[in-house]
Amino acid sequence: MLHDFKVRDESKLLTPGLLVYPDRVQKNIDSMIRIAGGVERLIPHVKTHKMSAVIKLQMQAGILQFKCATLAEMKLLLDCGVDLILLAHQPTPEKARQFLKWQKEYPHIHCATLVDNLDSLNLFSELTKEADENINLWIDINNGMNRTGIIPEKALSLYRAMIRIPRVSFSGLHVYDGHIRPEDLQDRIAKCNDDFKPVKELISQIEAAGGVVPHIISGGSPSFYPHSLQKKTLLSPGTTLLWDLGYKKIWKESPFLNAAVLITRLISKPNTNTYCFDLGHKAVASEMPLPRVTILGMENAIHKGQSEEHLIVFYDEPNDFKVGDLFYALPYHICPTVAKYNRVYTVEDNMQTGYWDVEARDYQIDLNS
């Protein structure tokens, strides 16, 4: 595996850093399209990579509709000229005003966002009057994750309220089920289908009331394959583009390749079998317990501690590692890892070829833009 990532001239690489492999990203895009059965079912999330270069690779493959979570990601998609954007993060007033402002400035792009309660629905109604704009809303459904969304049993009343409000269009149901993580594929399919039953009941209720559910967006990366079997839903994987060890553990049989790897250098050997790397928690996602990466060539190392700029591991196997040596490390969670870098190295044919900017990593944007 190390050979797949190794850069021939490592002397020009600054650590810690993040390498991305465009050929592997392309293969992951191809796998996404194959699982979905076509580009028309895909509305990939951009939160993992936050890069226009990755968006453009998908657009070249025919994928033209996307999800995002932040205003910076939405602006990135607007600038890329995609066909459809779903801001899949229910906006608060200042974000909703900016959403409507951009929607007016980019009339050729279909923009939509989420709602899961009456207060937000009424807020959006008032803001559309203020902006003289319409708004496209998906009802965000909580089918077990208990993070956002309205439970299916209460969603019918929200739907009825929505269709009575001028300037508001019902786009469909948004169902993110990131809580579904059985490692066995059949168990994951069964759990996915079982948790989706209340959603199907909600659809039946809406149709019985004379309504129509235009679209359903379901799942993320772990439940991407189970939902692909339903044939009637849009699919919104995101981590599939770069992949990581966390999802590789959940979905062992997936076709996706690790397309991003961290680089770090050995900076000290303070004691026997103790090694220190310049890979602190400012350089890699640190919300989970250690280990947060697997260091290639030191897979059996015991990760003892991590601080802002240092990672300490214990490794007692024979080696000739020297201070200054460069190592490659696969992260367990790639999404918040990418957000720590303003740009990534690109590597093709084991050569560092340039950089991709991580344009949408910031939360702060100019609200007058």
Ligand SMILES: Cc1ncc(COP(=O)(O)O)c(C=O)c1O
Given for the second form:
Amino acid sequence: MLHDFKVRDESKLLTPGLLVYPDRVQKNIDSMIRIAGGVERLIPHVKTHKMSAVIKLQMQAGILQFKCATLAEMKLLLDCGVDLILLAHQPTPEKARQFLKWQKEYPHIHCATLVDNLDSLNLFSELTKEADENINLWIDINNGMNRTGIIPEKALSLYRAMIRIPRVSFSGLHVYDGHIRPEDLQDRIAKCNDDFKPVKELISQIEAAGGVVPHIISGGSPSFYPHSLQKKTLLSPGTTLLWDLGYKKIWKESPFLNAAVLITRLISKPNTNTYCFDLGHKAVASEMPLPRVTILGMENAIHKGQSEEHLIVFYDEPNDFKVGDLFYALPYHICPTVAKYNRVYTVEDNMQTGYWDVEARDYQIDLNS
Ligand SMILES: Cc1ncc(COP(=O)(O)O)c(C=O)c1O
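If the one shown is the form predicted alone, what is the structure of the form predicted together with this ligand?
Complete assembly follows, chain above in first position.
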């Protein structure tokens, strides 16, 4: 495993840092297309990587529709010239105005966003009038995650209100089921199908009312395979591009490869069997308890603590580790890890070949550019 990631000349690598392996990203894209049964069913999320380089690799493979969560991610997709963008984060008024402004400036790109309540629907109605624009809306459905969305049992009335509003067009149902995490594949498929039943019931109600649900977008990575079996829905994984240990645990048999690896250096040995690395919680996703990474070559280390710029581990196996040595570490959660870096090193054939910028990592972007 270590050999797969090792860079031959480590002397110029600044730590902490993030290495990305383009050939592995490419293999992950191929696996996504294989599982989806074609590019047409894919609308991958860009939140995991926030990089134009990764968007462009997907576009070269024929994937032209994408999801995003922030305005910076949306702008990145507009600049990449994709066909379709779903801002999958119900916009507040100032974001909605910017969405409509960009939509007008990029008429060749189909833009859409989410709605899950009447107030937001009315806001979009007002803003489209003000901007003299139309808006494509997906109804965001809560089928068990309880994060955003309207529960399927209440969604028919939102649909009815929506179709009465001029300038608003109903794109379909957006069903993100990030709560589906059983580690056994058959259990995951069963839970995914079970939680989807109320969505099917809603579709029947809309059809009985004379309507049509043009499309359904469902799932992230853990439910990607289960939803792929349904054939009718569009699929929106994101983490599959770079992969991480958290999802490796949930979906052991997945074909996805770790395509992003942290690098860190041993900076101190403050006591017997105690090692300190320059990998603090400012350098890796830290919303979960320790361990937040697995250090290759030190898999059995006990992770004792992390401060802003330090990671302390206890390790009692014989070794000749020296201060200054470089270590490779797999993160448990890659998406917030990437967002901590303004650029990542690219590694091909065990050589560091350049950088990819993480262009969409900021919230505060210049809206006039
Ligand atoms: C709305 C939405 N769609 C898709 C995804 C991608 O899911 P995953 O990270 O499991 O691949 C996410 C991830 O948070 C999401 O919030």
